[in-house]
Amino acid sequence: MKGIITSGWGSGTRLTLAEVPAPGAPGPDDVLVRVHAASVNPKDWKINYHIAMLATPLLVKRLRPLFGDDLAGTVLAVGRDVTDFAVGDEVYGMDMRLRTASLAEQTRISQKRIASKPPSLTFAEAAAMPLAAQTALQGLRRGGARAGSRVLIIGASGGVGSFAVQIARAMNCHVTGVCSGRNSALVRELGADEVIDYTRGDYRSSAGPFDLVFDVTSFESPRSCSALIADGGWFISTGGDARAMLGTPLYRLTGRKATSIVVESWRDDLETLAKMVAQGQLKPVIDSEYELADADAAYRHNRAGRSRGKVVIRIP
């Protein structure tokens, strides 16, 4: 089958269309997947980009070299322990264990990490949702956010960032997003009773308090937005970047509520997700599409970090 493979760390790594093994037969909690579309994380260059900097590229080399996370599929087959899923079911999903590898025209992936596709959504769509919409609502629920919470989003008009604007939303907190100028609109139509430009000028000392200050983009701390938390609020912080992965626990040792997010994939929380959709509460913003053959393009792009929602790959 046809399959991403990657190659290199730090800024030697490349994205290769190329033949790879199948997956085999699905173990007995598992089903094969055939793989319509996945979606671009910077979870993954970041991997190979900024951890193997911070530590070693042969932290990567124990990675699986077919990337990908997210994925929208067909149910090819199931495993004998499988009651759920059945061949021909359509589901979205991903596993965080290294990586699901669906960056490929077929993948396995536990039962316990998918759940069926929102009818509604097309594979592209319901394929940009797994992990930045469960890192959105699985964030939002560790900083406490609730009717009436002030909550305060960096990086409103991202992957992330989108979802956690709507799914705040829905949770009746008033929202305020922060994202830059040409985005306003946007943020504004996803649900944000407030935007702030950080084009112009450094809100981190004027704005606020927040209950919670949930940082998607990784390049904020603690520190850095002390003075937008209030007295008994959280930070939470997607981490990825060494100012925040520092920067939390140390914040946290003082007594105060902060803490960096590792999304789980788990069928409930998908399911929360597609009722959201359905509700019309909830829709995947998609920033472009790409071929699977142009897979290292579709990552260039998410790294010059201008994308507006999610960037999609089809898997023909």
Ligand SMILES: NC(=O)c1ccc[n+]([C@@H]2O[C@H](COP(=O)([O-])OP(=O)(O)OC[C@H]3O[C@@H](n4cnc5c(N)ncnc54)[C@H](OP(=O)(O)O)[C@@H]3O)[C@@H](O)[C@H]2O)c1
Second form
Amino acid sequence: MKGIITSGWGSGTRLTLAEVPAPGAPGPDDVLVRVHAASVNPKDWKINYHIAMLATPLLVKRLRPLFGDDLAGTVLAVGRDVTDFAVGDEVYGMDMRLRTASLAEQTRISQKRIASKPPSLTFAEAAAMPLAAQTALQGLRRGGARAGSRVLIIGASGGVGSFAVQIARAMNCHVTGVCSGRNSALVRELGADEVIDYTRGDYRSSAGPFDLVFDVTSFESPRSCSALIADGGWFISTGGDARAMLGTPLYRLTGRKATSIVVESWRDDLETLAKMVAQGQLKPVIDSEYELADADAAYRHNRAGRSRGKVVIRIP
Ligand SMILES: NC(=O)c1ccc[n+]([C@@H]2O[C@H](COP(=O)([O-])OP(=O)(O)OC[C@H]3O[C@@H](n4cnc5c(N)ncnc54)[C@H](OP(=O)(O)O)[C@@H]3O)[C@@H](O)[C@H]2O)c1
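I've shown you the form predicted on its own. Could you give me the structure of the form predicted in complex with this ligand?
Starting with the chain above, the whole complex follows.
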């Protein structure tokens, strides 16, 4: 079957279309999926960069990272213990921990990590959702978002942010989105009550306070945002970045609420998101679509840091 193989590390990473071994029959708890679309997440290239920096050249030579977690596709076969899915079902999901390896015509994935694809979405739109929309949902919940909460979303125009604005809106929060001026109209259309253009000066001492500051750029820390956070409010980060990882536990020592989240794919959450799509509360924003053969260009585009919504890869 056709799939993407990676070579090189750090800035030398290349993604190339190749003939790769098919995944074979699904395990007892897995389904085999014909992947129709996947999507790009910054974590793939970031992890690749971090390994390149931290691992010894010997280890780096032995590792072969598989890019691609999100998928939308059709079930080709089911394992012995799978009862909720059948051949021909259209599904979407991802498995970040085990790596979905979705940049390929077929892959295997646990039945726990997928749900029925929202019927109104194309495969490309559905593939845009699992990682980013679940991050948004899980981050908002972790930060206690509820009706009336004043929520600040930093990075409101990106993959995670564009979902977070819509989900916070659906929760009846009062939503403020931070983005650059070119994306202000988009963020308003997604449902933000207020928009802050971060290119017009440092808003971190003048805006707020907010019950939840949700930083989905991973650039901020509880300290850099402390003036934005209301008494008893939360700082939630998607950061794998050192400042966020070190900053949030230290901040917690002072008795305040801060954490970095790591997204997990759960059928319940995917079903909640699918329901929101069906109710017209959620719609993926697609920055661009690439063919599988152009996966390298898709990742280079995302690495530039300016994606509006999600970059999607079609696997015809
Ligand atoms: N921990 C987890 O489980 C988890 C899960 C998902 C994502 N993440 C992390 O979360 C981050 C965001 O992911 P993503 O998929 O949303 O990335 P993305 O789509 O690539 O984000 C790009 C967006 O970031 C905006 N942006 C860049 N600099 C900004 C700034 N200083 N202030 C506000 N917005 C800014 C850009 O808007 P402009 O062009 O307008 O600047 C662009 O729309 C990444 O670091 C990713 O690794 C972590």
